[in-house]
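One chain is shown next in structure tokens, namely the form predicted alone.
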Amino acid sequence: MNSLVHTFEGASAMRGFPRADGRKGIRNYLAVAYLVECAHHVARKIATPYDEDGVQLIGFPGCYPSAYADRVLTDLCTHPNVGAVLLLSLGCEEFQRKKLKAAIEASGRPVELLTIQQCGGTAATIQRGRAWIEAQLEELKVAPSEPITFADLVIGTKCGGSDGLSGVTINPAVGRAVDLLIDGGATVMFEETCELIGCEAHMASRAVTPELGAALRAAVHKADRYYSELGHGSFGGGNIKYGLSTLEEKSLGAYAKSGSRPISGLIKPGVQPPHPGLYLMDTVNDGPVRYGIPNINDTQTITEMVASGCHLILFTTGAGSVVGQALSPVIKGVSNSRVFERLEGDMDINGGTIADGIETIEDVGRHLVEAVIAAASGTPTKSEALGHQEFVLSYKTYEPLGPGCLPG
């Protein structure tokens, strides 16, 4: 046991489902994955009756091949929080469905592939899909679990709908929680390079090697170039409405979520951190601008962190985002007490108590760690209890990591 277990009494209650690759899931979901938008309706009709039984709907809408989508969907279907997978194909899309099924089988998980054009259409496929789910749910209910520690956990951080208090209340509190979790042996990642413009020198100074520092700078410079070419930035009207004044203010607030520990590596979606520590995820397309606006969709960047192994997400907001995620629980912290009181049913943690003078950043940081422990012990987060299953996966392109990105 590490020291954080002794500091937080509830940590010994955390449990996970062991997987063949050595990882452990804090949930044992059955994922229903559609492989083209034309199969989305049938997949949803199959999954909906079981959405309170741990059946989660994910998928890729594109018809043409995408190496990015192939990798991310493979990573998600073999994610530690997933115990079984039902694949839904129309039959004429170009997604490599047999390759995906083989990867899931190789991971030791039960998997079924239903092709609508071969099953007899909508009604027959729904009937077969539901029959398979009901059989699998019985198995998942009795799956064994075992104690886990912070070293088994991968945690992502994200913000959405930030306001003028985010950078001085809830985001620094997440940074303190990140420090505590890393000290306890966990793996943590942050992203939003488009919202870290101006912070690259600070990040480089925390890199464990000069080569990684150069890679961190390059990732932020790439985001700056990409957004300049696109003619669009991440500083939106909603941020201004709720009190943020400049991109610099927003960047410093987003950066506060990373805490103070050394940065161990730079990863891209689908790349799993090789060892515990703090990682930056680069979520901006490589190459020229294409496929629309990157990072404008909080849900897709959360999906990318989950594809890299995140068991759960610490999500901060000021305006009051209510999103969750299909495969990994989302713990939501809000920057101000006004929104917390209005949306208490959606928010797990109130960081507004810092601005109110009632609690410190240390206090709220510890509340966040306690929320991580509760979620990893099986307690639903607010978004889970409300049935949130947000999921987005669209076309993007990434080149392989450079040689300095993952030292050691």
Given for the second form:
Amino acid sequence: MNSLVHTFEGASAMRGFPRADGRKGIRNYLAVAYLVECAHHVARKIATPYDEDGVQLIGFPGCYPSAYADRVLTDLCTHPNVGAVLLLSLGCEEFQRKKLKAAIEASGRPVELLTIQQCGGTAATIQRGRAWIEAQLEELKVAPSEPITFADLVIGTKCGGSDGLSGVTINPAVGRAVDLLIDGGATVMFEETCELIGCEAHMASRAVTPELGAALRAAVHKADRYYSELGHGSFGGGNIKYGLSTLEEKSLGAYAKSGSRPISGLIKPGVQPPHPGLYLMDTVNDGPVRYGIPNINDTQTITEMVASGCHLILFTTGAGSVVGQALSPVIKGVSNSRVFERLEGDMDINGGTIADGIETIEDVGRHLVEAVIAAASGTPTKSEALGHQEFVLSYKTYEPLGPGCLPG
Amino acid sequence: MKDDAANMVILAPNDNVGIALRDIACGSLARTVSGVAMVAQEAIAQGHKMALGDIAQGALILRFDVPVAIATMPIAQGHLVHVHNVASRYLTNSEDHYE
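Switching from the form predicted alone: structure of the form predicted together with its partner chain?
Now the complete complex, all chains and molecules, led by this one.
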């Protein structure tokens, strides 16, 4: 057993639900997934009465076919935190619903597909959907769980609404937590390649092979090129109000979340890291600019990390984001005590104590690991207890991973 | 919070800006735990940057020893370093479209 288990005494309380593919979920959610916007309302009406019973609403709004959405929704419906899936189809959308249903069945999960046009419309579909959920919830409640270790956990990091202190307080504390988790055997991913602009040389120096280093640089250059062509960067608004002057200054703060351990690979949404360690996720479209802004908000890239298997998200904010996420609980840390005091009901961890001279980066990093342990032991995070289920999935295009992205 | 706590941090020795750990009033002392102290020539809000010395137009702004911006005009010691006097070397983002 690794040393982290000994230094974090609560770690032995972590439990997971074993899945057929060997992964273990820290939640046993029932996912209700709409397969086109036209089925969204019906899906929401079905799910809403059970939103405090572990029923999570996800879906894809597009009508036209998308290999990306197909893949991501399949990954999400077979995510370790998901124990059963109800699919909602209108009937005439192009989503390959039978293929998705078959993939969920093959994963060993109960699944039902309701097609509104065949069920007899809105009211009849809602009635059938709720009946199915009620039967499934009984099963999910009694599902057995077993002890898990850090080696079973996949954790994503993300920031939203960064300020001038993010890179001084909470993001370095997340970096410390990431180091501790990786040393304990966990898998961690960071992303936001568009917010790593300016950090690519340092990041490449941490790659486990020169080929991976080149791939990491290329991913950032791709983001730079893409956003330049788009004429829109991931900077502005609250960033400027709270002290950040440029995208590269924001990048430096975002990069601090990745800690100091070697980078083991570059992944794309839906690719599961093959072994423990630290991974960068490339969240910018391949190819020419199309479908508009690649990541319309924080939730979209969190959704992509969840598709790659994240059980939990460490989310940092300066301005005070309140977002959570469907399927994977979010642990929120804030960079300054002023916002913590105003939004304490939403914030799990206050990194402002570092600026106040009360705690160190090490202290707050350990609090974050303790929050991971609590969440993986079944305690709801703040956003989870408040019922947050943010979710966004839209059109994107990715080519397969290039050579050198996953050495070893 | 301790009254005598540092109200500014300098992330690396070569940096030409400090970061305000809390609001620093115009005319008050900005100081770090390592003992650097200088008068703020204008208000530096929490999280914002202050020039540690005179910065020439065209000079790089160094934070944590990493260039994070380029000065678009001369910036005197003790003054706010922000979007009105620096620019990105990557995307242009001079527009504050907040609120």
